[in-house]
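Just one chain is shown here, as structure tokens, and it is the form predicted on its own.
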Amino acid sequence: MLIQLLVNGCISGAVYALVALGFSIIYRSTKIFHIAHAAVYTAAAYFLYMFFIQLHLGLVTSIVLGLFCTGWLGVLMEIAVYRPLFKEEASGSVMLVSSIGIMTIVVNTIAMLWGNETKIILSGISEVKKFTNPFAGADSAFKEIILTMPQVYQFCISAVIILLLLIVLSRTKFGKKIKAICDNDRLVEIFGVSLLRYRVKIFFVGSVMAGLGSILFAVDVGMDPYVGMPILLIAAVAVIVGGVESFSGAVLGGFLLGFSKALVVWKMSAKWENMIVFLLLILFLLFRPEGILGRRKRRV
């Protein structure tokens, strides 16, 4: 049972880290602490839901539309509200109201359009995968671990795109623009690079990666126009756990958040889960506020 619960935890822990990083280069990038992700998220399964029920496109084509949609979602939000506020030099605190406003608005939006009641992407009973447990006795009662297909789409392309993008980040020119920006965002422009155009590039890739995460769950278990602030304040506590300073951080508390919940399921139950979360929060800001692979600052 506990590799089972392992497993599982994995596989959530990929979406976790997927959704972490998207907000992780928004908030390093913008220092913004960008609650409005939550709508985000929310909103990239109501557009698959869109396409897909009510339009009755192909899967795979109102996924990418989903995707587009979502990223655009994002830049949105920055252009008509965040970037105003940038040029008028607005506090880390207005920016933080103004997100949870965005929020507020887009969430009702959508409960409004397509009511409060939960939806299903895909209805009937999922394929289930059988793989051999390679930890388990000749003779034991758990010789196999049972994965559905979605869940084995979740963690294979969670896995996959979170790759890909940290070899963008660290790789490419566009990577390094980012982490300049990260860095020192006003020097940036010194150089000759454009902030506001590469801010619109931001809030599409974080806005992206949240919306994946949205879509991989959403046809898995369905959605209702709430499920983004739990998600968002999972990949909050992973951005810290992990390490504010590190995208890999960000990953990394993605998937030590999806153990601990497996854990506390196998040693407690599922009504815990959530505890964990937010005592891991407490203890690393008591103990290791700089993250696991955030580097100790000295006192002055």
Second form
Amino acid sequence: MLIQLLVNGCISGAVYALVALGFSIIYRSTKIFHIAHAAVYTAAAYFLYMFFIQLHLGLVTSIVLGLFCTGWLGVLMEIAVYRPLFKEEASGSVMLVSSIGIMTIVVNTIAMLWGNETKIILSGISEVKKFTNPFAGADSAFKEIILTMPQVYQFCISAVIILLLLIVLSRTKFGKKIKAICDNDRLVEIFGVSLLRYRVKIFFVGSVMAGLGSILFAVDVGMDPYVGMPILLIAAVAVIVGGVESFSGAVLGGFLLGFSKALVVWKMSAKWENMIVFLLLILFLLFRPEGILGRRKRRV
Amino acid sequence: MTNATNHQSPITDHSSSPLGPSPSPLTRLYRWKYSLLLLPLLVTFLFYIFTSIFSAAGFRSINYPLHMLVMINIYIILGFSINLVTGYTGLLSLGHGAFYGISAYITVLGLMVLKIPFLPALILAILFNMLISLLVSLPSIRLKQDYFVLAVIGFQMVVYTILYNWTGVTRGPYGIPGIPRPKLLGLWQVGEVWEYVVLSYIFLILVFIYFSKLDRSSFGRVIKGIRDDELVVASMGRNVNLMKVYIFAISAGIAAFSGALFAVFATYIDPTSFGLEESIFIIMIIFIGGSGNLKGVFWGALFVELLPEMLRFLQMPDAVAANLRQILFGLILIVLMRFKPTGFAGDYDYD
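Let's compare: the form predicted on its own is above, so bring in the form predicted together with its partner chain.
Next comes the full complex, and the chain you just saw is listed first.
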């Protein structure tokens, strides 16, 4: 049972890591606490619903189109709201409050257009895969680990995309520029990098990551207009727990949260699985605010 | 000659010379800060009369605007509560829905389980809220802006999860119906809507007196100092951390008035009234009305409470109106933050 739960935790952890990485890219480079990331996440699932169920396109086409729209939704937020504030050098609080405004608008527009009830993308029972549990004895009741096909896809796609993005961020020129923007965005401008263009790219990539995570979950369990907020909080906590200073920290944090939630479900009850997220947050903020991978700074 | 000086000094000028003309009674009423307390009463009735004249249905029962007035007063008190933390001290709090909810549930616990009268139950709720506020104020000492916001959202989610899932005490999603109407000091059985208006006004006046004193006191100036530059306050020998703990305790205590009042007024509570949405709604009061002073809260609470009525007046179906209201709030928030971060009547621009 424990192994089964750990595998489940690993799978959801991979998706959390994906969303957290998207949040981390935006948060580190633009310093915006992008609460509207939750709205982007929700919107992606509904874009998929619109293309796949309402417009009867193929699943892969719908996903690609949905991700494209999601990316542009994120970019729209940057251009319409954050950019003017950025030019005026508004404070972080003003950005955060505007972000709450955007989230409210998008989530309620979705609720108005598609209704409050839960929507399902794939109906029927999904195909089940069984794997042999290498740790269980021959007479154990939990010899097999049971996974649904969407879960297998969730893990594989997330893992591949995360690895790809981490490589892009550390090896290519694009990634290095983003890292430079994270450190000092005004200085980067001096070297001829168009900061505004890069912010658009950053928002596009970050939003697509959130959208992919959203679509992977939506295909499995469906969605309603309010799914975004809990996931955003998990992503933000993952970024802090893993360490704000690095992108791999967000990934590590995502997996850690996935595992801890699985453990809580095993030991206590699924009702309390969101509690562990904030318990971890408080513990880390109080005792290790720089996160697992962060380097300890001298306090000033 | 008196006419000439009248032209030069605008109405809001507070430094009228002793030799100048004495202000008209209306001006004096406008300057007298306690006149703000009349604002909810006045605006609600003007709104009621206006909508009644122009609507096909005509005048509805007088209980309807009174009902609105009680809710407006509840939100003004909540607005003051969050104003202390966010407007005066500069700590963005998205967790006041939790304080509101905890106090409502504690009041109900006192009334229905412990069988104590309303006022002791209210005091219990206030004290319990102050205790709980330590959970938010202690992290606030060490955390920077964004992290603090996240921690408070976390607190809000945890409280919501407990209210929703601890079914043995809170009955979870079913809510608690049949909350008894309050009896004050064994004398005054509150039952009619107008009696609730009086009760809410008593609470509001208490809170308002506290804030009008605070606005001019050294404590009030010190916490505004924390907002503007924490280091300066610390260098003046003030204990900033202790101040933050006090601020949160007082703010949570004030929120308890609203929670208790809401519980006995609605006579039914369930956790969905106290989620993150509610916290965002509460903080909108001061984002829209403006924070850091006395009058912003009044305008904000009036606005957020009357906007849905306005939509209803425009014959919006209820299902659409709820979402449309939120969308309008979001738009207003973005536009205000871009062009007027202080809100309609505030002092603090969240910089």
